[in-house]
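Just the one chain here, laid out as structure tokens, in the form predicted alone.
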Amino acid sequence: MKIAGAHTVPAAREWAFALLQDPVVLARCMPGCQALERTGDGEYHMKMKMVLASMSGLFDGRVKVADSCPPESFRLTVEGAGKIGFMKGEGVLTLAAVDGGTGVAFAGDVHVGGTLAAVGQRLIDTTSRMLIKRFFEKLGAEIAAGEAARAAPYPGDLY
């Protein structure tokens, strides 16, 4: 399955390119995941709660970042495998400053296979673009949390 798109997040290009980096960010960002420890120079063991129509379960896989061309572009994989099958994908992103922030353009192939893949290609695009969407909508949160924090006064000069 083909998944492309582009989202805006509002940060400058090389904070944003930074926080996609970045493996705490990720994790409470990405819908479901449970863990996301780093195993290598840019390598990650992930736990993710995958959750489809009816079904849902547990995924052990990697991510690995690759092609790093701060701040402009990555390569993205990742692999799972848990009870209701596998999933396997890779995809480029590509970051552009724009007004008001970043644009983070992104185009990749997914391959699921088991259970998984019984439900239906379009079942799994739509939530593939939902999962995606709430991802960008939790990093532009981490984002407005961060610039509230660097804001806000520093304890000592409220006296």
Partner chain sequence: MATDRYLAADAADLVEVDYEPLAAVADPEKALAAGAPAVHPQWPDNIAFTFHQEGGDTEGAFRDAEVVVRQRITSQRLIPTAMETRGVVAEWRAGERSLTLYSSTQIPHLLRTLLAGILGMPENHLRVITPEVGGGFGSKLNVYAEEALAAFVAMRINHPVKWIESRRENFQATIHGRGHVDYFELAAKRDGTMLGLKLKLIQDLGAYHQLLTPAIPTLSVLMMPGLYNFPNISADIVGVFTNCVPTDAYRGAGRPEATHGIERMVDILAAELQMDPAAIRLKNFVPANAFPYATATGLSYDSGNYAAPLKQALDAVEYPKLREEQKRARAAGRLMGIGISTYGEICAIGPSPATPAGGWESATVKIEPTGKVTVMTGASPHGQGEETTFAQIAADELGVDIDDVLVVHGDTAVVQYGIGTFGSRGTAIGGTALYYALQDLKAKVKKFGAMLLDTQKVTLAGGTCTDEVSGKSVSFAEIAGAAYRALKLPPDTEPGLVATRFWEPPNFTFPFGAHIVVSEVDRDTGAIEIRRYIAVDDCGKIINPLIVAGQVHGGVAQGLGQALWEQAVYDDSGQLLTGELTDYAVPKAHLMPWIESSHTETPSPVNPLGVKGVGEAGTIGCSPAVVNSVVDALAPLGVRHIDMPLTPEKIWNAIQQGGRA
Contents of the next structure:
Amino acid sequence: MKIAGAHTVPAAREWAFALLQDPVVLARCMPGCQALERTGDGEYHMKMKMVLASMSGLFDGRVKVADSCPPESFRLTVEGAGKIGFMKGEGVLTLAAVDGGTGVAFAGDVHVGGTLAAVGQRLIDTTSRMLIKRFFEKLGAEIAAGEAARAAPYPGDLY
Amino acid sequence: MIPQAFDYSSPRSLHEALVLLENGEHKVLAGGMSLVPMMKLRLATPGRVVDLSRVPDLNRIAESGGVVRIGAMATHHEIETSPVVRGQCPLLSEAASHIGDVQVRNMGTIGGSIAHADPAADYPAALVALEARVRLVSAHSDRTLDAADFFLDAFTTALAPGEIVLELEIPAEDSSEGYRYEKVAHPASGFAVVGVAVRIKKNGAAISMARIGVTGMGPRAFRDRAAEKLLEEGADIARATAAVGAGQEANADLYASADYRRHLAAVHAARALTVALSRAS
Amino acid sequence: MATDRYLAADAADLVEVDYEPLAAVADPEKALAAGAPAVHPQWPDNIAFTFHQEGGDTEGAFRDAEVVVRQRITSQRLIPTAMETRGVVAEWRAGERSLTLYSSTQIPHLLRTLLAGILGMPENHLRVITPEVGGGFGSKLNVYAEEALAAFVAMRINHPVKWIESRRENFQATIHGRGHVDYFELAAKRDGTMLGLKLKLIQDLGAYHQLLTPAIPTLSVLMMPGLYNFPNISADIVGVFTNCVPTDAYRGAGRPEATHGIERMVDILAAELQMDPAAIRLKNFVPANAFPYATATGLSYDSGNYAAPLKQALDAVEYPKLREEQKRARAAGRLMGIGISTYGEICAIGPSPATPAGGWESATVKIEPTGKVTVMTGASPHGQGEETTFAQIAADELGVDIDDVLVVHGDTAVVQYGIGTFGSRGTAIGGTALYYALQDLKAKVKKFGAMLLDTQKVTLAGGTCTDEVSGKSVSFAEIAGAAYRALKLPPDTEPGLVATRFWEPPNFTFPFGAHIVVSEVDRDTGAIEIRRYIAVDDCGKIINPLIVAGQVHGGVAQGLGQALWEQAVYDDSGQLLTGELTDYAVPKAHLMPWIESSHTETPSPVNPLGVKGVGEAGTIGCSPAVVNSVVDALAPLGVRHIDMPLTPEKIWNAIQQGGRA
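Since the one above is the form predicted alone, can you give the form predicted together with its partner chain too?
Once more the chain from above appears, this time first in line as the rest of the complex follows.
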């Protein structure tokens, strides 16, 4: 399934770019992320607990940042598998300065399989977009609270 | 189609239920029309299920001082057929009549439905159009929210851990009002691809009050205040509803794209308004 | 082995499968493209087989044609969705070295034979019992791995084993149906005379061959001329592997696809020539005096009067008046459509050379010593009601009360060998085997009756045997008792009253009919309302009108399912997205139109009962009538064809595009 959208991050472009690749920030902002561990260059192992309505499931997966062109764009892959199914989201995030911070546009594919996909077809689109929205909301809140600023090891060792 | 083992509690009082639910991991069973299928698919694996069906008076429906109070455990069938609801807020009764099938309406409850907050559920359209309020209680709190503030996103409500929906408070509809719930049902699930609930008050030929609630189209039910305003300013139905859903996120699935859902919302808003207008006096 | 379902599910949950996803292809046309992932590495082009059939001079017909219409037409992949999912109970009796297998199957005897081979055990130590089956529609016309597995495990652990398929498993492990992409070309003269038909049929096979997978599209090709006098036919089948559930027989099995194709093409030709769709059909039907009729695909149509049901259906809707109403509706901006489908089917499958396992059927009739009648049929009905139909046949032939007849089926230890239930064959073949067994017994009963009455000529009716001369009579029960007591026997006659017949049909039967659908499309939303549904079916001689009506209604429901709602959808990775009944829309009672069902009766000369078969008729006749009706409704907008299912959004898009064109 194709997915695309845009959110605004209340930070300057370079700063926003760095935050989006910071494992500490990602771990805090990704909905349900319980642990994120670096396993290689731009690659992380992730444990995630998805809770949605009465549904919940543990996912084991990885996060990968690639094709990094600071501060303009990078490719983000998030994938996970658990008892209730598996999912993979991959897309390019493009950053541009806008009023009030940085506009982050994304376009890519979400693929869901297993029980989740077989029985939750009508919800995949809605919930994918909701999870992305939650991520950016959390990121905005983190920035606003100044938490992100202290946590981000800018310029960091990511690139 | 076999759930994982779970513990089951069937509290006999509200206090007992709320104390149990202080453990935020427990799941509330309030009819089970969504929870039980999820459990059977093992998409939901609660350690303990707290069944509210034996808590007394949670299904009470009564009106006083122009406010209809509907207990969270009132079933869809009770709401569909209750003389109080039919008389005082018939829009809700009409919406209830569209839910699932008879078996579902006999088991499912309004509290369970709204706490689940399925984006394709029928009630939310009516509740936002009725400007209903939702009373939430926990062992330590008791608060009341506007329905529009209760539904946050798909499957996401303002309920905090340990809180349950206690009842709904619905301002009685004026007997001169016209109302209508129009629904496009998914041919497989029966869920609303789009559902539109409207209320209308007439002043002579003019519309003095309009409320339009839309469910199914987006991640949560919404009131289309722009269209309401246009109607109240004298726009005809076609013009007022042309942009229903504009600016709102729209869902897409195998059955209906986002554009088609948006289109259906506008078409059925117009149809609902036409019927409501014919019912208003 | 788990001791209950909960434990089994918990244990299965503990298994963590680490999949390495391979490239997949879920669409048959994409599977044919260069560079597509190979479903089986040993067949890199994904082509399982090709098949060519030709009759007459098709190239000549297209050369001489004054008009040629072409259309790509799909018959989407469907999930049979029997109400009862599959289920197996296996019980091994070690002492007797015997295995009893209960299975929800359409073919108990064939299952037993094949299982004996799979399990490597003597066939006569294996008993298959098929109790009442909650629907099959072809999906249980197979031998599935679980049947062998349950048996194997029961033998290994020396304990009965039960396996019941969940609905999700049913969607992903039981065969699917249809899955056609058809490219049709139809050559005609400008006066509407149809000259030749070409078809390229791409069959989505799924990932493996099930029992009849490759045979299904060949049935489509055999029936591609429909009811029309087509001298020239050319067809090519390409059977394509995809990463999907195997396709196989599903109610109609190849014939709905064929009928949908030809009936859409005839309408497209009629539109091209601005002819009335009823008139173009009447012009091209095989004439009533041409039977038996040899088709260009090599079949011999047994009997028919194809114009009769169409005329009856046209009368039922008052066709000329209806077209006038349509004109007025169109003038008022409404989208009203009238759709006709005239279908033919190939049934009573079938002569043994046409089937992989024998095309005959068997019946044993036993008149018990008390005069009660037990019928054992190999036809193994699974809900069609042959318990009643066969009891009627037996009661009528023997002159006994229908309540004295018991029809037994579905137990290989009780019933002689049989083939099973599929291809609208139960009554036409199984009923005929019964008929002949009854003739044998009738003769024997009369011999005993004549002996007891000490006369030569007797008649058998009303539960008694009567001397035609003296009028004296003896009861059926007395005769039965005497036949078993055997104090005295007629000349050259053995004791007992049991007869068995295995009947091999000399040909298929070819039922036909006409369905008309009056529809109205909501211009604003694309929603379709079926205003009227007329079904005139000719299934030969009707034995039980109520059972025939039930078959027509159920068949039409499944046809409507395909036309309007059902579609198995896979994503590109081979994930089934319609994995539950929340997304896969089967027809429901409240979505059904009123069906105005009637019949014409053209007996089949193939069997003495004159019956043809009706189990699949409704499904075959339905979908083109619906689509023709909706396309007719949208014709003023320039719409020429829409593929199934006709979802409102698809119709709305067609309206939008038509409005712009």
